[in-house]
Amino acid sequence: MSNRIVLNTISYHGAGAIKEIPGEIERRGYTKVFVCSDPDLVKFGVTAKVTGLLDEAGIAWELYSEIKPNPTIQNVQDGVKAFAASGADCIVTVGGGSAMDTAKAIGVIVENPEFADVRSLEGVAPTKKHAVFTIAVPTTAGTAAEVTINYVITDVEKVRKFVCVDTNDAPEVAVVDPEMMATMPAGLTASTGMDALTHAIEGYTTKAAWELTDMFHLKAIELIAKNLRDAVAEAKSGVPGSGREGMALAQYIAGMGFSNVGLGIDHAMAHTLSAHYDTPHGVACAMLLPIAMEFNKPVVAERLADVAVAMGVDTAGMTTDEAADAAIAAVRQLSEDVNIPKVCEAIKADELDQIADDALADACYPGNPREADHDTVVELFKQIMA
């Protein structure tokens, strides 16, 4: 058996890196970017940040900013047909994971129109060419979506999201600028960080986790549990500090593992909860973390002791039982002093069969290191309950 490991062909780290981006779309001899972002970056100036960048260097460019925050088929199509309009030649996204999925299946299709339903592209897709050149700035700490192969897409239509892996989908470039990320406020730094340490947890007790992914996924607990309160803290004061460039490079190295093996039965469910109620997908999956790591523990504990050393905590003495114990305490303090909500209260009880059936159904659950049932899931979604 082999392993695969798909990474960006550049990626560029620290204060100042968007700087990069103009020599980067220069030497390639493109001519105009598609610019792909949220519209609540655009109104409050974060998108100009790289547009003034565009200008400065005599780069044309064309906004695409009609993305909602679980992006929606329609969002996709709409986008491919601004591409083709723009005479755009290579894209830029700019965003948190909502923009940067949204460009990828926009660069994925406009180079593979025969997959211009977007529903053809769940799961594995056979695209035959690489999307679009396309260079991925986050402004939040979270999804990792600049350096992974996968993408989520919502259908309104059939209410679910659905998760698509395509090593033809990965931005050849990531930029990856703490000072991107300064104006997320403190809730979207704890839900996106979680989101993070949720990547590295089920990255390193999915069941394709393995030595080199291992080391991706235990460093970035490392930094989560070191930084993710400090960067909150900043967010709430407006002081820039270490905090928030430790998370930006957390959340990228956690990709670099996750994208490479797969994730697990937490995603499965946090993708049925933001599709069926618009939970803010990382605090979906953090509210749900502790949840899927007790459950997994009879299968993984060995592996979460290791997350427990990761995080900080003293294992000298304990059994491995108890330092598994250890790991899904400290991720559960860290969520509430972080102030993750513990409850959905969208959840109704008639509702629970069918999303228990949709996170069964999700590319993510797979991957999980232990096999649940139907009746075990919906008492999953019950502990989250109000």
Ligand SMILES: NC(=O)c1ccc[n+]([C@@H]2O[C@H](COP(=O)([O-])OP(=O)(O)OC[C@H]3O[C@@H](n4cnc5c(N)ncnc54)[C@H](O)[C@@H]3O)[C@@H](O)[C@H]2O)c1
Given for the second form:
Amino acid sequence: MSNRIVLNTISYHGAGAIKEIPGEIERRGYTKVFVCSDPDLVKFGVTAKVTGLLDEAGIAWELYSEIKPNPTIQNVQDGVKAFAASGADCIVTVGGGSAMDTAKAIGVIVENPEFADVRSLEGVAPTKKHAVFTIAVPTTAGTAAEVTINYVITDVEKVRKFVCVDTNDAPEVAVVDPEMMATMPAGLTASTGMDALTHAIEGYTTKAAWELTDMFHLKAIELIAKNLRDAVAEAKSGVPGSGREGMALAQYIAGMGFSNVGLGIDHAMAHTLSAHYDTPHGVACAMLLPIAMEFNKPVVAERLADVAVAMGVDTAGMTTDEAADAAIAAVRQLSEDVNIPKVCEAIKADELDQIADDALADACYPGNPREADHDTVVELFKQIMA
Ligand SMILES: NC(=O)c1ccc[n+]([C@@H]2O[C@H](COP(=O)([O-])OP(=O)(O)OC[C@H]3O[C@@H](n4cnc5c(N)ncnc54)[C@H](O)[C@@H]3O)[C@@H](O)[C@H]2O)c1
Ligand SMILES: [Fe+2]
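Alright, leaving the form predicted on its own aside, put up the form predicted in complex with this ligand.
Time for the whole complex; same chain goes first.
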């Protein structure tokens, strides 16, 4: 059996990296950019940091920003129409996972119009052509959608989120500039950072994990444990520092890993919470993380012991079991320190059966190292109920 790694062709990292964007467009001869962002980022002037550079370089662009958090099929279909009307020949997406995922789906459908219904892209989509040339600029430090081969879309009608996996959606260029994340409030810094930690821990314990992805995941865990508290403190004080820079890099490294091996039950359950209750993705992942680790411990205790070491826990003298427990405790402590809520008030007791079924049907569930049945998933959800 062979293993596959898919990454961006080019990625830029560090403060001021967005200055590279005009050159990457010009040297390929593109003439008009479809800028895919979201309404708040436009309002806060974050999108303008990139469009200002396009203006300076004399590159034409048109904005599409009808995108909500947990983006919908409608957001994608409207975007496909807007792309066609714009006359653009490339995409620059500026945003969190929601804007970047929508841009990926738009870029794929423009080149593969037989998937215009969007639903048919679920799972491993058999598209033939690579998406429209895309430069992805993350404004949150969490999803790593700028490097992954996944995107997640909400089907409002069927009350579910679905994951699309397609090597044709990987943005050619990623520009990971911590200054683009500077306006994130503390709560968003915390929840998106915990999403990145969930990617790294689920990616490290997922069934398909192997040496190359282990390397990415352990480094990401180490960087997140070192930097997330500082990044949240910097967001609160408004004083920039190394925490935000560390998180920008850490979340990308986690993406280099999990994109290539998959995730597990935490993400399967988190997608379901977002579909039913519009729970922000990072918050859902973070609340469930220690619970999912506890559930998986019987089959991945050694791996969780490695997680403890990566998080800086001194495990000398501990048994494997104790070290695995220490990893779970370290995650709980980090969540508490960055004020992640412990309960999801929105969950309704009479919907538990439905959300458990939906979680087990999610594309992330098969990667989980331990099998769960319906009743077990109900019990796991109950742990975050008010
Ligand atoms: N493609 C992938 O591999 C992947 C991985 C994980 C999650 N996801 C998906 O990504 C989505 C979540 O993305 P997200 O957590 O990045 O949040 P998001 O994109 O949904 O953004 C949440 C809110 O934060 C605001 N925001 C973003 N950046 C900001 C900034 N710099 N300053 C101020 N406000 C800012 C946005 O305007 C929005 O209102 C979910 O739909 C999730 O399923 C995708
Ligand atoms: Fe995630």
